[in-house]
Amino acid sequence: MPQPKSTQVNKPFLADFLWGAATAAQQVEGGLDNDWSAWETSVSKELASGAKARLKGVVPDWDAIKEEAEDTNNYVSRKSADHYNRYEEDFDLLKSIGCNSYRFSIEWSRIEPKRGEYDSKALDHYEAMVDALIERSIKPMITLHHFTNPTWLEEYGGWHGENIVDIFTNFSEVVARRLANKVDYWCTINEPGSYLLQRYLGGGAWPEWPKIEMNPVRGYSYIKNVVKTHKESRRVIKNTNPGAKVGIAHGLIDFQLGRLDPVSWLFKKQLEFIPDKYILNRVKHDMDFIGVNYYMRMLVKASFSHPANWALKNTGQDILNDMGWGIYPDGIYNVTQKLNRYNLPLIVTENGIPDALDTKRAKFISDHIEALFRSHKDGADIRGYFYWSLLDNYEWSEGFWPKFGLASVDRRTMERTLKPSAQEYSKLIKEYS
């Protein structure tokens, strides 16, 4: 493990560093109609009475989330955060912050309801989020894809489907051709290699996904589609605005040895193929960055159990957050450090902690952007920091209980109060500026 080198902060990042927070919108729009909000429903049952097998003795407090974690209504994503609404409200926050970009997806099944059938009204309402930006001096970076489909995808075979690349390619130059004279950054997909694992490896990140199977031929046929994907929208973007900065974002972890033993060494390297040799080797030529989501570091201990057992969230030692994850800020060193080899700037398009009480995230934001920031010193071209997530909102099939946001949302009245960790992240965005 390349260990973190002592420096100082003697100097700010590049004058134009994007300081952020990131959003997806099956997270925070509210009032979708996808693949996954059609999905939710069915399980929300089942998510609901495992709660406590699947989270007890894995949270730190399972008393403190228990009656939220137990209630089917906390799995099915409704109104979310109301942002699709609320987007003017929420972007004077990130102005107060002191934020300068702005991380969000655009909704495939709102632009394309139907195969070939684009909204126009759904284009206007993104412009006027694009537009509402702009005019408080925040540089939107769109993201294309968010892990949600129309459901009308699965007729065509979804991301398997010999006609995806074209689909998806229409739908990326519609979306270009409206907003790519305003927009300067772009990530195509969001997270590919877990999606990967998620719907075509048996899952393992979530509790739950959409239509999971164990079948890598047809996840293999998924990656060969993304990079095709992600190359062909990346030339529509840029036909729009040839200056245009397009990347994928890249869910790393920081994964390392809890065991000095040829079976963990071994599974330790299929972990950390798919997300780098696997993906990045197949893309790096067309890539103007590396988006980097990173939340973790994880020990790799081969054993007699299950392989899903083998990569342990927290070393037993480790502070943690509400969801049992151990709080590591230099792998966010390690991983920017690895990337070094591609000689792309890196921007880490998600970093983030659940933490409902709002007693860690400070330290936690502090603690990364100070590893990030001996990375940038020791030679890597970091280029932007984005802390998800603006708003406490929808985390997947874990549903609401776990509070990412630097601003709580009350469910019931939809009223945004920013957390004291908001204000720290102020401070620190003028202090390395």
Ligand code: IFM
Contents of the next structure:
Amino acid sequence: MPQPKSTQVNKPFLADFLWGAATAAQQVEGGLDNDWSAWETSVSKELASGAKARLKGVVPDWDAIKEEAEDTNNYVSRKSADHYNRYEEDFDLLKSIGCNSYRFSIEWSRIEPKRGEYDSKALDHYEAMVDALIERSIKPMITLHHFTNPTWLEEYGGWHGENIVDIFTNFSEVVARRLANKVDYWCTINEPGSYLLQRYLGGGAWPEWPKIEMNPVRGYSYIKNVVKTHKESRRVIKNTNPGAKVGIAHGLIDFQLGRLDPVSWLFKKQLEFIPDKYILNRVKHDMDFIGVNYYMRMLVKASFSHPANWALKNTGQDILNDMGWGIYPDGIYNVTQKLNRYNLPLIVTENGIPDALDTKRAKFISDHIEALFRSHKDGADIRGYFYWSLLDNYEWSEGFWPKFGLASVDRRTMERTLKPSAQEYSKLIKEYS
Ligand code: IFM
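In place of the form predicted on its own, the structure of the form predicted together with this ligand is requested.
Let's see the whole complex now, leading with the same chain.
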């Protein structure tokens, strides 16, 4: 594993470094009608009643989250953070923090509610969002696919079907024709590795997912389609804006050996090999940057239990976030150093912590930026950092109880309040700029 080398800090990153925060439509917008929203009510009861068995002993403070985690309403996104209607207010928050960029996703089911029928009002809405950002001198970064699909996609074979490349390219083209002349930064797809694990390999970071199946063959078709789709989608964006920077937001975990034995070693190699060999290697000539979503390291320890339990989210000694993941800032150094071999600019498209009391977030951000800065000094071409997330939001099948936001949201009044850690982020932006 590459080790941190230099420790020199307080020298700026590049002048046009992107300092931002990120969100995704399903997690903040509210009022959605897609495959996820159609499904979430069907599992909310089961997730609420299974919360204790799933989370007690895993999270550091079960009593603190119990009330929300055992409430069925926690698991249904509904109005979410109402970002669809309150985006101007949210962009003012971004501005007050000192961010010069914002990553958000365009909700495909709003743009194409029926196959081949595009909604110009939804396009107007996203264009208004882009304009509102530009007015505030905040650069938009658009994600075209952040896990959710229109409900009709399943009839056409979903992401493992043959039609997806054309279908998604058409959607990308409609969005690009409207927005690419105003938007320079694009992520075609968010965390294909997470989608592969959750949807096709029967497990992953979240307890549930629509249409989970253990089907490596379909999983492989999904990955092949992601690669083709990314390339086509990038092509149509660049047709409108040749200078656009287009990448994939890639989920990266710093895998480390938890035990020195051949089985653990092989398993770790396999975990690293799949995203590298099947995703990054296949798109490396069609990327303007690699998006890095980094949250944690995992310790690989083979045992007699199911292999799904061989990668541990903490060492037993780590300080934990509210979801029980060990906090490990050096991991952002390690993953960005390893990506150097692709010789591409890197943008941290997500890095964040669920921390309801906001007692760990300021240090989390500061330590991760410091480690990222070391990596930059040691040769990684780092061009941006987006904290996940701007707002407390809907964390997929864990619902609303994990609080990742720089701002809290009162779900009754929708009032936003910046947390003290947002001030710390603000200071760091100034310090490193
Ligand atoms: O909330 C998610 C996001 O949608 C994708 N990356 C990881 C985040 C935290 O789990």
